[in-house]
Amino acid sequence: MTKKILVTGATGTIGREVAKCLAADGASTRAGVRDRTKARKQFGDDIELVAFAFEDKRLFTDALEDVEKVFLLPPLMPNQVEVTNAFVDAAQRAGVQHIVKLSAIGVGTETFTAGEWHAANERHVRNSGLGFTFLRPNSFMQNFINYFPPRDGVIYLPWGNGKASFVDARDIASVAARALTNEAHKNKIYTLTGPAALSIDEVARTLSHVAGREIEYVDVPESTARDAMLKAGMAEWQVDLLMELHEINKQSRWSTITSDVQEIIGKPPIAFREFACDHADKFR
């Protein structure tokens, strides 16, 4: 029987993209999916798809079944380490023999948040004696359409001048399924950002070239970010995470740029411009 590979968080920006790579590659590839009816509707025939939701153990059995490698999405909860472990636990149990953890950059070397909840569910990825690897991408670029996208044409941020090597998704999914599909990659821990480290004025600058239509930055301060996280009904250890994300982001302690993307996928990461012109429509 032809083991398989299971993608967590199967319809978010990265494991979609993920599902979809090893999918074309001829990757046996199941899917866990919290609305296989929605789901379908993505991912069209190909892909199989299993009922999954990381707070309910009672569908990991059949998630895992004849499953040999994972890769792993933490979800953004505030108990998001238990559940991981957990997950990682009954994967050990069930025979999986390699993890592929979307983690963070920063882990190990920054002291923030969600970099803590990744570190220790990194460290029980290593007890658990599993064969892994560790992916620690920088912000993505789709997060200018996803979660801060111009609003009439306006980018708020809480950045100032902060610059940041942004990483496209489809990079991060195309390392990703050659980490799944290549035993090279084994063990061995990565940080992919993008090919430059770029300020949200000069994002704006991009976007309003491909848009055809000015698009500005406007840094706002911290506490009118943390406000209107709030009134739009953000959980407060939410807005917690992201304001120290955004604080580290203001201070350029992420605009490192690291070769592997491009060792591991054999091509240049894609640049901002690339990435820009490509959803073009999302920012007219």
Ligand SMILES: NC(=O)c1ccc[n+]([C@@H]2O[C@H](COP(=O)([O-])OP(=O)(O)OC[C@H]3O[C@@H](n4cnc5c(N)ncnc54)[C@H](OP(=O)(O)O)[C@@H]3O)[C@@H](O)[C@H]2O)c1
Second form
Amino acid sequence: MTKKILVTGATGTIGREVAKCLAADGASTRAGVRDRTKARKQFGDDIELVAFAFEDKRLFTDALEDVEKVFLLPPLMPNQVEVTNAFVDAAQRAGVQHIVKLSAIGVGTETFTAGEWHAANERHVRNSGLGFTFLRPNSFMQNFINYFPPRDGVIYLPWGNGKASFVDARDIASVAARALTNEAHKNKIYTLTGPAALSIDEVARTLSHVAGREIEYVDVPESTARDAMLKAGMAEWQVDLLMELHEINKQSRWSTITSDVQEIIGKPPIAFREFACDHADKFR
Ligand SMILES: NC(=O)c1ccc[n+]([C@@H]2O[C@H](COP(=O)([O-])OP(=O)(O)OC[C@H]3O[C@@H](n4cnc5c(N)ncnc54)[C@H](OP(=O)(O)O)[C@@H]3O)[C@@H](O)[C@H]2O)c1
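What's the form predicted in complex with the named molecule like, now that we've got the form predicted alone?
Shown next: the complete complex, the earlier chain at its head.
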């Protein structure tokens, strides 16, 4: 029986790309999904699907059957630590050998809620004795599509002149696929960034150029950003968590550039301009 790689978060920004990279490499891949219809649309019949939800332990046994490695993408929920750790315990019992965990830049060095949750999950994976690889990416370039896209030509963010070394989700996925298929990445921690630290003004200028229309950045006060998220129906815990990230970025605390992507995948990380060109239709 060929041992499998289970990909969690497989219908999301990163997991989708990880599953596709693995399948393209010929790895025996199983996608753990909540929504089969969505998954089938993404993957066609190419990838095996299994029902999976972090909060439903009854699904773990089938999801983990014959699985040797796991791409672990913790869900953003208030009990992330508990549900993710319970899944790690199940993986260990099922004989999994190696977990490649998506984490976040700043884990272990900065104090922020999402980082503390990821740190607790990292500790649990380490303490479990399983092989691990922790991927700590900076903010995804895809956030400008999924979370703060230009609205009527304006990006509203409370980042002041802060800069960040945004990284393309496709690079994170390529690194994850390498870590899942190459033993050399066992027990390693990587900080994944793009090739340049950019302010939101610079992001807006690049998007304007690529989209062929004016896109501007409006630096909104924190209170305005908070109220807008609450008004849009986001839960207070989530708004608090995101405001911490905005504050860190306003202070350019994640503007560092690392060589990890280049060293692992053997080519330079995708530049913001390339990301923008590849998704130009989303910004027109
Ligand atoms: N965005 C950033 O800039 C950034 C930066 C660093 C780290 N991160 C970390 O990246 C992760 C988010 O990655 P992403 O952007 O790929 O997420 P995403 O696009 O929101 O996708 C989340 C995936 O997880 C699945 N999911 C959500 N809740 C689940 C649950 N309870 N059980 C099982 N599956 C569940 C979703 O399934 P459905 O399709 O069914 O919803 C989807 O497949 C978080 O851990 C975050 O801390 C994000």
